[in-house]
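Form predicted on its own, single chain, as structure tokens, below.
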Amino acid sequence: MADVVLQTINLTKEFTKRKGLSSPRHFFDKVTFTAVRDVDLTVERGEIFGLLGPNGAGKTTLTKMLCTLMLPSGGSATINGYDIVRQQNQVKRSIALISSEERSFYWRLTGRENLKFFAALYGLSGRAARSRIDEVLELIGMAAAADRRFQEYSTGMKQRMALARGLLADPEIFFMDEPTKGLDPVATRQLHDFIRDELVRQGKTVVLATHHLAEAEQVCDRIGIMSNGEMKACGCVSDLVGEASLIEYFHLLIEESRLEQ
């Protein structure tokens, strides 16, 4: 029987806000927007699973719910067997989130000093922390640049440091929200290689959110296609590309990738 590490059942997220100045006569009237609707999803241990969809499809909202950064409006989900609402502490110890919108590092500190800070938050200190920091810096190829200030790093180096921070606590599941955004082709390939050759080799599970069809094809074992907050299909990329009902959707993703470049 497959070892399931992530499962959602009818997971839903709704946002409510006032109409405001967009409709002065009804300023205080509330409108509801459903960002994620009734998502059913299963991911197995050691799998690279892609959340594929255009911008605004609901990928980031879904990821934030699974990482306990946002409470769902309905449905349920478990990570490593723990409920994302009732057992948030256990979920947090099982995961790492790497995002292209990285804001948590201290830019005036060196890479190593940043990792010392995060290691302390994870409960690592002294010799254990130093040993683990050296290990992850070597693993991501940043040992030589570890004592430079974070503000001097390139975009690719910052992404590697985000990986290093995630690796510190040795989580079982990595969530990556468009991690190659802003990276050049060389840095993108290095990140893809790291996911396949290092994380998977260690038995980690990766959930990768992207709107690049080519990235999903190159990296992921399976993908879930999202549009307007709904999961439209799940399966291997090669199988889904041939589905007539999804051809127009794939063309949209390809065009969106070209516009970004």
Second form
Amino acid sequence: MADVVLQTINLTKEFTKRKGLSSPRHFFDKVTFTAVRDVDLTVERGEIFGLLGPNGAGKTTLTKMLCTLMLPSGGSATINGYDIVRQQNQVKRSIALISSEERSFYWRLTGRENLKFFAALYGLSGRAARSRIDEVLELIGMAAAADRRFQEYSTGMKQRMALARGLLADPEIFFMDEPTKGLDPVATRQLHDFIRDELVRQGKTVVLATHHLAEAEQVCDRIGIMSNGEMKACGCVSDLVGEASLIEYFHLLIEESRLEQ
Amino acid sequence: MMLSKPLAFLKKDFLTEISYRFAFFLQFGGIFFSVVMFYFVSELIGDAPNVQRSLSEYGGNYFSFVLIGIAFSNFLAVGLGSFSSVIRSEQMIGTLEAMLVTPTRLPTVVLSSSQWSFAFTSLRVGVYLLLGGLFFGVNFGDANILPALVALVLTVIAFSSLGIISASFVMIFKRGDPIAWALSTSSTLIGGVYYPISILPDWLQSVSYFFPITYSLRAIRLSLLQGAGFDDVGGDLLALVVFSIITIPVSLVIFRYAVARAKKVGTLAYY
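What about the form predicted in complex with its partner chain, after the form predicted on its own?
Now the complete complex, all chains and molecules, led by this one.
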């Protein structure tokens, strides 16, 4: 039986807000928006799974729920066997979140100082932390620049530091939310190579959220296509490409999503 | 191991603070000018009979009185404001989610992030007292340090519980926290920072006994200026303990609710 590390059952996220000034007569009435609707998903250990969808499809909301940053409105999900609502601390020990957000570091500190700080938050300290930091810096090719202030790094270097931070605690699952946003083609390829060569070699599981079809095709073993909060299709890249034109289908979804917005 | 996370926060905040060297040292310049200004105000009003009479409990010297008032009211500002400003600052910098995705609980993040503010405020208060003692003739010769330290610790705990309630507002409403604003302005107005509460109308004096700063400043002034012991300030310390016993559980319940709500509506990292 396959070793499942991520499973969601009818996972749903609704946001509710008051109509407010947009409809003064119904100021206190509430409107509900479903960002993620009844998502069923299974990801196996060592797999690279792509969450593909246009902007606003619900990829980031789904990722945030799985990373315990947001509570679901319905359904359930487990990461590494732990419930994302009731066992948040165990879930956090199993995951790393790597986003394209450059501002998730302290820019006045050096790269190494940043990693030392986050290593402590992962429970690493002293010699163990120092040696792990050296190890990951070497792995991502940032050892020489580690003692420069974070604000002096290029976008590509900042993204590599985000990867280094994710590697610190040696987690089972890497959630990557549009990790190549803002990267040039060379840096993008290096990141793809790192995912395919290094993380796969280490037996890690990767959930990659992207709106680039080509990226999903190149890097992922399986893809889930999301649109308007729903999982429209899910399967191996080769199967999806074989069954129908994946590109056509994806573009159709983008159009549909635009029309609904 | 248990302390490694709080220490990491302290180190990170210290490194960030000293990376802005000019601002770091400028703050001490601000303390100097504030002390000098109140010294001259004191020279102006110092010998007036009504001033002597109002301050007789504390030794009769206005400068000594106000120096301790302005120095220790810094803890009021930090206790009330640091937790909420930490949350807001981490939300704005963009580091809050990065921290919360690690196996570190939000209360640990908030409490540890505020350590530096308290440590730095202690340093600032030390500078106030040092300047007053060395250059402006404040006599700490009879000071009874231990009751003053106990009063200080209780003060920090009491103010912090109010600060945690204030942080809960920031967690949900992001801006416009009414708790910190109301408590800070009214504490400064009627808590005895710049003048003794004995000069306030009777009804306002009664109101001032609902504010922890009234007890804090009284206990600290009596200990440092008059050498008062635990027997003399026991009532004030007890009031601070009772205040904390009531507000700490309330603040933690409110904070837990605020975090759960922010996670539910998905606005944890919004600002």
